[in-house]
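Only one chain is included here, represented as structure tokens and corresponding to the form predicted alone.
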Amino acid sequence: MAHPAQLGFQDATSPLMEELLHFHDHALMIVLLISVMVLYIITCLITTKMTDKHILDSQEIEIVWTVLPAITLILIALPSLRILYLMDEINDPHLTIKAMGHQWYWSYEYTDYEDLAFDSYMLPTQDLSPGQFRLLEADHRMVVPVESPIRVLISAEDVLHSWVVPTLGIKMDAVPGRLNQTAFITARPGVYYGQCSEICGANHSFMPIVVEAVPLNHFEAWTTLMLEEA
């Protein structure tokens, strides 16, 4: 959960988000080294009083400033490509959930069950309980078992939406007439919040996403209760 004056990312709660955080730190260190080196060179050029009008070229310097950027790009590209493939990889999911975007709420369907589907609306401010977050809490949470591969099929019924949970490292567009998919694994129990990140109309900022990760036995009890109420 983000907090005021936070400068970094939210704590990772999935292996994929941990990989993204590591790559961010890796790339940031490379950017910092390049910035320091360029600042040092500019400072030296400004402050030095020595000049040499007879230097017209230098093959050695040209080789260095060609090879070093190439090596730097390789050091950034290889981890980036690895994470891109990890984000697209979906192996034997234990549960499949279809998330459908509407103006302005989400509906969830657990496709492994015959009749387990519900709509998720934002809780009005006057209905919030102590400890709940304004504009982020929903009347029905998407409940998933912890430490289990979950596949989410994402689409929309009317306009473009975007299903985003930052702490899980997920951002997938919901496009009418198209079925996108993503996958995640929650590393620990908890409640994870997100919001629609595609401008979808007047109430775009009032369709939160709430994912609750619980132990497997609690998930089974929840599904049994929801099927009995259906």
Second form
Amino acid sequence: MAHPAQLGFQDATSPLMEELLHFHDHALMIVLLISVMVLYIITCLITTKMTDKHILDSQEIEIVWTVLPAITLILIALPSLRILYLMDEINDPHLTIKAMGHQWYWSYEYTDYEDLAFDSYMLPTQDLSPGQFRLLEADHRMVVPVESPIRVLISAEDVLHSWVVPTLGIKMDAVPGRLNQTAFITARPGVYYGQCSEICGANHSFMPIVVEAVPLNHFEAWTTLMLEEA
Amino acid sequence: MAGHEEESKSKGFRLLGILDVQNTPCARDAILHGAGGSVTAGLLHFLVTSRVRRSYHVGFAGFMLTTLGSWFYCRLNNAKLRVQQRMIQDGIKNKIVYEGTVIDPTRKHGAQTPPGPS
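Requested next: the structure of the form predicted together with its partner chain (the form predicted alone having been shown above).
Let's see the whole complex now, leading with the same chain.
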């Protein structure tokens, strides 16, 4: 999860987010170099003693400042498109989960094997235990097996919502009447937090998403327990 | 103690407020190489030509080229290592999961079959 006053991304938990972080570093280095170049040019302009009122054109510099930006854009576009197509690769998910957005909670349905469905409400601040995170904890987590490709089908029952888990690199709108699909693999066990990212009413800030990745045997035990409680 | 180390690691130094040089792989090396290349190129040009302003321009060009070159070289090696790491991790996982089963890829076909009647 994010730490206080964090500016950058969270650590990546899925391979896709690792690629996105890599691309972000690449793009930021290009941005830094462009900024340094602009600052240098401004410094040169301010400190020059020469003025020439008779310059009409200069073919060489025109070619330079046309070709260089084109090359820069290609250097940014190629890795970007690669990741874009990587996101849409057909993987063979081991599990499909439906995440439905409501005002103001999420509901999850595991219907592959048994009919398991539950709601996930935010834990109110007064009900938190020491060590739990304010506005992030939920009463029921979306538990998934670690290192297994998971497909999530996202929709909404009432208004627009958005299902987001930054550390997995997932952001997908929950649109009523539409089914959006995303997929992820968690590289390690843990608890991963996200928050609704599409304004949906008074409690838009109070419907978090909590994904818990556990080993497969723990996941099977959890599903058995949830089915018994239902 | 561990908390203090994590805190200092998380608060990286952002060059021009843009790039976190401490926590971004290859960034620190690229900037340092760029600085070295800039000083070298500018100084050499000045020693040869004694033109101050032009040497500044050459030094700046040296910075850009050296930084970019070092950055791409380091990132390319980094990406190759990450691919190898993922392949090794998948290989270890598959070996553990499939070892001893019928679909074990390292199992020699026909090695277990008994010889025919004599």
